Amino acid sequence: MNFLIAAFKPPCTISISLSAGRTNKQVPLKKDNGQTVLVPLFESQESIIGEVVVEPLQGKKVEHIGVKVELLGQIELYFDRGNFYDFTSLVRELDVPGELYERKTYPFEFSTVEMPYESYNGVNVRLRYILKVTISRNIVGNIVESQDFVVRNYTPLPTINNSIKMEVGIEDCLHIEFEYNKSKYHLKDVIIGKIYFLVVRIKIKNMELEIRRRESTGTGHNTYVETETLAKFELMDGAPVRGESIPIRLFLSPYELTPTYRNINNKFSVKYYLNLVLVDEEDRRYFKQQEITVYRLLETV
């Protein structure tokens, strides 16, 4: 049984070192298994650097028609499991075919890469960037290795951000306004707005104001949308009066948002929505539902 092992096992290790981005980061990421490891952070237009050590086991020596390292930037649609679409494919041959007897290092650079999309883990898809080796061999299997790394891109300020202001009508019984400061808010930004009940004919038993993430997949027949409910903050617990005014002070800082996406390569969108949630004293609920746009601002230290 050991010899059957041994007769199997790659006989080399293979090892991937990055230099840090500019931000010289490293954040969590969740892998297949569960475990968080810390993996560099890079974004758009930067250069990924780095070098990958072959090492032959005592003994060994490994046989290859050729050394290479691939930066592939993936979607992988979990309905699809196993079918990566590749949205970013480069290479840089490492070595030509021969045989390694010792270790070896082989230094590698990717310049100004184009990483247009952010890394992303949700319910039903993920995009995830990595490093991969590979090191080709004729008769037995190739030897494979890959890292894992993150890409966040930034955004300024928007010059334009509209305030967001609509009414709530329920026949003659309820009439109330609501008023968001702006539309369009950063990842650790505070939504202040009021509301205002002009006409309060129900009894309201109490109002809150949730946070809710639409990630949609696929397209037609295979489209796939979950929505969570990530936060839930209580605005008012009693009944209103007519010309009350309520104020909304709700921070995102403590919640794992991230930007809005739209469209990702014709594979899957995040939208953020904000849905004002009324309760009367017979438990029936009124919705109004809010579209806001959530983007990463570049933090300054």
Contents of the next structure:
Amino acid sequence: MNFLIAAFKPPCTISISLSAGRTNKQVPLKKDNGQTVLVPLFESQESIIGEVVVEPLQGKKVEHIGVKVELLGQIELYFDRGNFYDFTSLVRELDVPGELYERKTYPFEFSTVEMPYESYNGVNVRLRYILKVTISRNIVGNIVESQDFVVRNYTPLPTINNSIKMEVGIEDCLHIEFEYNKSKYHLKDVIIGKIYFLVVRIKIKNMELEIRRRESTGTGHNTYVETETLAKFELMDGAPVRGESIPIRLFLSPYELTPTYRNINNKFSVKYYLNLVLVDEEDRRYFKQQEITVYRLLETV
Amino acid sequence: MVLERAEDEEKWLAEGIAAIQQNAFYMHRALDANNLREALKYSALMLSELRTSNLSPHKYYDLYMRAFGELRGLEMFFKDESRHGVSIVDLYELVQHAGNILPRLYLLCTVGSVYIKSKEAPAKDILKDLVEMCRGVQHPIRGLFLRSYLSQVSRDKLPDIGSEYEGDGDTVMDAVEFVLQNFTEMNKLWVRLQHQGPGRIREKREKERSELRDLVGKNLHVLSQIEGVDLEMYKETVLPGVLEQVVNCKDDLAQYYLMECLIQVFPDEYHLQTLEALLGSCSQLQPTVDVKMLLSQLMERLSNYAASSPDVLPEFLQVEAFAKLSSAIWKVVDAHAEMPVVGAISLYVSLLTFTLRVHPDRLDYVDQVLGACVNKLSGKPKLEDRRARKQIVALLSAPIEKYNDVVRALTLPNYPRVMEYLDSSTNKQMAMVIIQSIMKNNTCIKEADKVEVLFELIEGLVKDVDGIAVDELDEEDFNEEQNYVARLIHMPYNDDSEEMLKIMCAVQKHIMGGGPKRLPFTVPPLVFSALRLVRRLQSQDGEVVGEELPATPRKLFRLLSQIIEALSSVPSPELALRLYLQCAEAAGDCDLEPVAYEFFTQAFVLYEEEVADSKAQVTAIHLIIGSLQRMTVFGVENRDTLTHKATGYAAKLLKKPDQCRAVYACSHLFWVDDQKGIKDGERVLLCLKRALRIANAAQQMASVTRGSAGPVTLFVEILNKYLYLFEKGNPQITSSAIQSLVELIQNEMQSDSTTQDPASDTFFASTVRYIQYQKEKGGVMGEKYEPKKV
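And the form predicted together with its partner chain, for comparison with the form predicted alone?
Full complex below, order starting with the chain above.
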């Protein structure tokens, strides 16, 4: 970014620094250019405090009609690239119009900011938070500097968390009963379960459990749905016989999951499914998909 | 096609091995660098080679062993936390991230074993988790090998009694449950293997399956090695668990193998205490399972156990081993009606061996077994199957060998009934076994009814059965058999004469039907043993008087004459004649003149009517003379008749030398050298003179027919008779007569026409020397000889 700005040769440099927050955690974030950088991590209701330093280049003066810092929460849909829907927009005026001759520091604070949505970088949609500093000028363009940060929201343990239990089958061919111990899993959770074979008349080669992510964007006719398979986990090798029960134990931690997002600002949803797939010797696939809710567990230390 | 497959298999195996080696190389490099991530990655890749479905069990084993070897290094690495910096608990989770199940589970088992060793979690929880997770592999071969790996790595980490992993809630029970569960699952996989692939290669499958059986059986071995499995636990947990699986798997190959394993790996003592359960499940096995082999093995083991120490015998009684085994066997035999007879019988043999070892005193048990055998055989034709016959012989020999006493076997009512089902040659074989046993042990059979039973048993030897002609048999064998029978006839003995007589009658009854070939063997021993009885009676004569007594010599002689008469039908006149003479002598000793006379009469009749061969006649006449000479019982009249007859026969012999010899032998009939013996010197001289005449005639005949006279042997022989009777004091034999005879001989010898014969010359010379000697010796004899000049 600095490099880009340098191209325009702005008369000053702007740097945004955030004061040490509650956690002062940094997490990696993938930028548009493919690079990964470490950015600060926040959660909803946190105060974002910091300072903006404006330093004119040697011997130059900067005339402006005001300096402000904005906190923006944006959703960007890729089919509508370039259009940002701001669901959150907060502004702090830092300076009245005037001239800058030397380095100046502006402290700012957004206290207890409501940031209901988590940062998300999907296939067709991106949700991001930025702090944007603007030095407004009259004739020439504004000088703008922005800083990404990431928001993650934690959820306590759900009070109700039923298991998923289901009997499915193809008549006289295959009949199974499966059970996942929960319907809501946190990101580091482990799926425990069992598959009971009630009728097996086909020659099964193997059985897998897939974790699938379904991202839907837009509404109505403009809905785009993208499904990714994040995990393929072999549960069984070979053909079981009637009465056999096969254990499931799938650790979620190795996979890059996000919490389930339902209808974020009417723009998009991200849902997770467990897909149980049985493959027979002719490579026919029999499957049953079940939605699970993924959440970010509030880690109580 | 098959060949192609085999070639392909080789190729696949080679590829698999190469891939394993390559990945193992990278894995080891990662291990050397203490790089956990890489190590896990390459070990998983290496283990992925085991996912192949292309190899036969044999080849798969090869592949497995290679991977197995490499995993040892990985395990060492896992053990050392300082090398990878991850706690064992985390490691246990980490390996489960692998996407493919087979490598995942191999790694899990490997880490699991380290986890148990670390003691950071209870061994039972880890074991339970491992054995459960392995359910994910349902492919028979891959599953079997995976579980075999689990069994291998966990073997030394079971919470057995005295093991370091015991305690803190980890009990031996957990170890047992773990092994049992692994066993059950492995067996299921193994059984399922037969349903793999198309039906036409079923045979091949079965072969492959039996190659894998030891993987399953190993679990039973592990179970038996667990120290903490005591009788109680075996009874309550181990055995029911194993049996349940064995019965439920409904597969004959598995059932047979596992039962066999079970019987072999656990101690006999346990089997004994759990007989009921063990036998109960035997009857629930598939009909194609060779239950009889299993039962035989079991009984053999138990028999050996019983034989190992007398201390264990009470245990057998306590659990009523016999009752349980026998009822199990009845059931098996009933349930498998189509089972070949040989199978059933071999079962009975095992049971009998068992009984004899464990309950040597329970004859009723032995009889029960034989009875069951009779039931099985009844309603069937005689056994054709050679193996079945062999088994029956074994069955019948067992009690005899055990007791070394046929009498015991004779008391078993079912024993003869089993014999009835034998074909004649087997029957004979068995009969020989019985007789040999009697001979070997010198068994004395004392009761007539037992003798009766005995002879019924050996009927095959005593009589013709089944219409098999005697001449079809091998003569040597036949003779040997009959010799044995003959020896057997001497064996029964009882001090009580009455019983002894009954025995005789019983024997007689049986042997009389023996036919012309057997009687010559069997009659003489019977006759002689009867005569032995006669002599015994005679020696007791003082006490035993009176006709009303059942056993008297008179009765015996009546019996004897019947017996010998049977020989005439054979016909075997020479033998009969000898026997008559024997009897006559015995009768004479008993002072039974009429009886003795009768016997002689019989002998003479035989001589006249049956003995035609001249050589036989010579022998017979000498026998007659000898016997008659010894007889003292006859009155003058009877004696005259008999001697007259005998001399008559002697003079009518065909050949002159025979005639001569018989006649001079007759001289003894008139000079019996004892106190009250007859001494008729004149008739003696008459005989000798006649003998001389015949000798002369013989000499002349010889010179006429052959141009030279025969040797002087006959003369010398007559001279010897002269000398004998001279010495015995026969007044009619004078020294002058001897003198002239000597001269006659000398003349003859010098004559040219006489054939020189060194033997007769020597004979004569010795005779002359004897005369000389007697003279020189002096005394009474010397004086008698004095006048003789030689």
